[in-house]
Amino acid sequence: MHIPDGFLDLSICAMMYLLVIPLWIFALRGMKRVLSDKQVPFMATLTAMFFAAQMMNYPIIGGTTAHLLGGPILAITLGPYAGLISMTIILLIQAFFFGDGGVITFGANAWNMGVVGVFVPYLMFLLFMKVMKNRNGMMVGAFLGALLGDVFAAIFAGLELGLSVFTFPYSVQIAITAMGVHHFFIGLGEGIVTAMIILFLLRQRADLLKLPRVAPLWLSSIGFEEL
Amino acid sequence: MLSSFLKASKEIVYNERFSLSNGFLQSIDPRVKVFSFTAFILVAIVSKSILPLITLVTMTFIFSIASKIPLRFFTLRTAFALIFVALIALPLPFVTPGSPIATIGNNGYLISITSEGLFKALQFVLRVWACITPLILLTLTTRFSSLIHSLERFRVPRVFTNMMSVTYRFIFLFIDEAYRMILARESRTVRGESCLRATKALASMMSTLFIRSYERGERVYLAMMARGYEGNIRSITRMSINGRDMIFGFFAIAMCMMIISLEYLHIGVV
């Protein structure tokens, strides 16, 4: 889902830019307001964790495989402003030492993955948290927000590639189909991989599903009393 | 799986390789290097014809010629990206309407090549090519560390490029902690196994990954307090623009005019 340059117009990526930067400050900020900045090393550590296991893969349907994103058990573990900054410590790296992503299409592969991959997975998991309050409630969540999380993801990488029509040349609904078919199987994949990672926390250490979140304030309240 | 690990650590020791020659763009600014580079794939992006994209290329491949990196080595590394995109390319010279220069099939089912198709084409696979290059070549002639100081100085807020140097050095240690545990459990997996079995297994090794990356964490996080680690990472690293840098930047600009003026001006003749 790494978009590299040459592939999005100007204007398109201007404006995933000037969408993902506020997103940035409000993370930063949160950060300063649950986590101090001499934890920074912690959180390093953890996101090296994640580049790491990025390279896992694991099978999916017809025979080929993928790769998990991270985004959604970020989100659920250390919260979505943590996650997104997560993220975008990840793809910077992957951008500028793996050559997965661009410069100039950066912020457009931070608004996919590292908001909509991550704010998506929170939110459902938050949902299914409220709803049905115990431990089916957690892995329906988990499985349903990694999959959705995935697809929008995808679906918004359609859109940006679609809507440039100066540099892409197919259409958005071509765009779009084709990132979220690909897209949902890949989702299932993550979705089922990210439930039994909760399920596997739950069992061994389910103090690391209490660490504190950093998420928007409106969001920080609720949610997680129940485990 | 154990070969997509091998072989980024490979191109993670290249890059570092390459970065300590002494080459011509080695001894360039990193951050006048940021600069005209950025600028070089903002050029590609909003070109549209075919010579201002070969120009560039040609001008990359050059650069890395003179910045001691093999040609083969590169031209390998970029066109390796490119095989997915000339992938995306490939349906182009089909759907695209327009006069057609070959035929195949016979009565109604006919597919046609279209000259405009394959001009799309080739247009799409070049732009991206002169995209990419100058980043592979950017990452491979500058030392880790001397680009994130130039992201500060760029301005990038200190939490990331802190995050961004400390995320770095742990890379290796959990590549290769990861490395061990799938190397361990394929040597003891005697049969192929089922899909729900070997996702089972990836889920517990990336639970216990993040346990264990978890207490490392607080571990690292300790003994960095302990030797008195405030917050800030320092560099004794002071980075001077001198007059060859000045020469490449203003080399870099004068090319990225010349360059758009051949796109707008219509000289080229394609």
Contents of the next structure:
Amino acid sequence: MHIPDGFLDLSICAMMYLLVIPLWIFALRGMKRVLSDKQVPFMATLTAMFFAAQMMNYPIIGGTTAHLLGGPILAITLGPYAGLISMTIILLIQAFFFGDGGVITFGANAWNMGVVGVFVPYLMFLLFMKVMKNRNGMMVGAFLGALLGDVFAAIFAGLELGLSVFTFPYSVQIAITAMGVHHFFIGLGEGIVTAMIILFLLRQRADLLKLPRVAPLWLSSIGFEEL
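Since we've got the form predicted together with its partner chain here, give me the form predicted alone too.
FYI, this one's just the chain on its own, none of its partners or other molecules.
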């Protein structure tokens, strides 16, 4: 899903930077409020783990790639603020040191994988916790959140590519279809892995899931101590 430089029009790149920069600032401030010293090493471990996981990708249409994101686990365990910053760090290292994704397109990649790929799974997770109010709700929310997070992130990537009429040879419809279909199947796998990791943490290290919930009032979640 990493979009290389040269595949997006400069106007699209500029717009995506304008969208994501305020969210970086907001996330940094929010992360300081909810992330404890105990969770910082855990954040570093997850960042390193999903950095490695994202390096295993395969090419699809027009030079971009498909791979696991890791956003759902980052969001559920660290919260959406730290999840966005963690994903941003991953993408930054990949772009500057490994040429995986571009520097000019960095804002678009951060939006797709760091904003959409983190906040969508997180909100889905909270929604199903609120509706089902038990551990089954957590599993369903984790699975569907990971699936939809992957698909929506891929759709945004396809939209950005398709709208880049000066640099990308395929239409919006082709780009969105190709990205969405590939990442639907990846999302199924990521959903299963995400649900399994959450179940393992619930049984072995439930304390790692007790980050304060950050959500709109209408989507406020029950506490983990009630599960």
